[in-house]
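Just one chain is shown here, as structure tokens, and it is the form predicted on its own.
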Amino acid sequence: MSGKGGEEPRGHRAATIGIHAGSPEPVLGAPVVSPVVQSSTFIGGAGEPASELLYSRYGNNPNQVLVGEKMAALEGTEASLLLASGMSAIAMTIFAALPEGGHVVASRHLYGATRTLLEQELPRRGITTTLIDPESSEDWEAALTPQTGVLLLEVPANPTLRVFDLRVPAEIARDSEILLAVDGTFASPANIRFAELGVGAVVHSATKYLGGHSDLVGGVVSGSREFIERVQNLMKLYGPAPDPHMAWLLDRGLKTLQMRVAQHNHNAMELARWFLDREGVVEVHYPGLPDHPDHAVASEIMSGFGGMLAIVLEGGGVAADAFTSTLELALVAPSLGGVETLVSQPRHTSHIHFSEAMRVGIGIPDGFVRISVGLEDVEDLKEDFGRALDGLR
């Protein structure tokens, strides 16, 4: 199986497991960078029923071994497995969880193919999901039904930047015996370890802060070696196993996440608090302004506020259609994670389904714009927004 052993080795620190987690023992001779074994099938398994037979459609080729190991030992658990996207990693998540009939009950708070997935695809299989404002006990045990399997949020939450405390949905999954998962794309395991605060089944787009660099699509899910073993069989029947080249490129990435993560926090943060004195401004979200409904919170659980923030803008979609045009420095693009700014409106993207209606009830008015804080100097990016939103007035 893909991405055994989460162990830290010798008790490293993440820097330092990002970097070494995984790789081979140093002998002479030996490549200090993996390389891609750009094969579709391995030599073996005739007469040797015993021997693992190694296929990348299973998801054993070396870089995609390496990286679950890699991945599990920055996140703590007992293995991971790299899948073709951040989409097959949630869907084969719910997949493995629940039978036909099983139930979810999944925060409203979600990135909107989620949503998508949740509403109109599960149930064609016999699943169903009910939606809740994920704050409270009492709307998570509310929801409970005794076909329920799988408890669902994201931390934080894709576009508002909203924290909820894990630590709720953690306790009535325990105590229910049901797995709790948690799309955690948005912090990574630079920001939020998220099985020590009892998550079941983490799952990353890939994608995002783990590649960092805006040039490969993936996803990773990682848990209980038993879990992940359900996930790896139905990525052999479904087919979203990551090509050799990602693998080997994620890992390139997971080699530097906590120092770009580090960045990504500060940079962040130091725009958001200038954000707060903008003509034009009338909202900033991120979880590491004191006066965010979820500060609190995100203070105990995070290592850092992370590199998402958004505003909105007076003067609705209009405004933000303008302010986006503008921008210079800053790139119109519907991703998030790399080393470049992004920004992008929800409404156009993301959320692109959702009716008005719906955007206004989990907090996306028309001139919300959602900024991915590159590593540019911080200052440069202040100059390129500052200019965008005189160009407002």
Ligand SMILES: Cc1ncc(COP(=O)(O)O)c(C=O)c1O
Second form
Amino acid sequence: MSGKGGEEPRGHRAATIGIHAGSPEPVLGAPVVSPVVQSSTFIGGAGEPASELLYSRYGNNPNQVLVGEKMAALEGTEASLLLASGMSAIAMTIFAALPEGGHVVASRHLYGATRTLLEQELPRRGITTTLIDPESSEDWEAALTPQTGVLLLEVPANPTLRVFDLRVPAEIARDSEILLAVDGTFASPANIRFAELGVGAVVHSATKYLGGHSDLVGGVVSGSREFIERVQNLMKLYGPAPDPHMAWLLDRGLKTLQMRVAQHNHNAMELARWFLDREGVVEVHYPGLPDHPDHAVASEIMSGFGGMLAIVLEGGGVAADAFTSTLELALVAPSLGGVETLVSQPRHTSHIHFSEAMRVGIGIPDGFVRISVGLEDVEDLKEDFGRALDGLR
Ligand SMILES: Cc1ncc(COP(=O)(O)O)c(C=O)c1O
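Let's compare: the form predicted on its own is above, so bring in the form predicted together with the named molecule.
Next comes the full complex, and the chain you just saw is listed first.
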């Protein structure tokens, strides 16, 4: 079983937990950095059944366990499990929560692949979904059926940066004994304390801020020990277990999570304000801006507004293509949360399978450019974006 968080012995704070939680007791001569245990299997007792079979697909390799313990401590949950990707973390969470015939009520504002999973893949397994605009408790309640076992949303949402108030579904989930699952990838545990807000299953694509260096693919689910055990049992069957080396890289990334995210928050806020005054930029989406539709909620539930922002360019898709193709420092690539600034147009990447009308319906018009603000000097980023905007005139 991975992760026994909530047991941080000395009540350490997040930056300390990110560095030390999960590490073995320090003993003379032990390495300061836990080594990669690149072994698929482990020797068991001969002639008698082992209490626990150690096998890396089961999620009990030492590197997997260390990251599970660290993540649980960071989230403040009983347990956490590391999986092979964010998508496998989402899929296994839904499978673990629902029987055949189960029903999900989900926000319409989700990462494209999550929506495709809900709308196209899960119905083949007898699981149906109602998509809603999660603005109020009536929106959630109207969609509930006796089969509803999961409420699902992303906070902040990819790529529109909407910050829906997760305390609303949290209350419904508590009253109705339904699992509230939240994809917190854009926030990371450094910006939102999900479990404290009533989230039952906190899911992250570890590929993004948790790893932080665009060099791994992974996912994490955190929640009660009983629920994480169910997810782990499904991981054993379906097989999306993490490689030990990925777990080791993720542990290294988590050691600097607080520091990195603080600087991502700072750079993104600075750039968002700067974009407001730029000619050719018709919209700036950043929860830290006072005129963002969810600024009040974001101010209450986020300790920082995150490293993701989006702009909409005058001139639509043509302008966005020209803008992104003339950037010299920011890289055009999908994914996010790494030290380098990445830009993408959701119509070409995460929301490529959506019609234009569907995209516009959730606030992604042509001309929408998503920016994962990295850790470069923000003045260099302004110069790069400024040059690309000048080129549009
Ligand atoms: C919000 C969000 N959730 C989940 C995922 C899927 O994560 P992964 O690529 O690690 O499977 C992504 C990927 O971009 C994402 O942006």
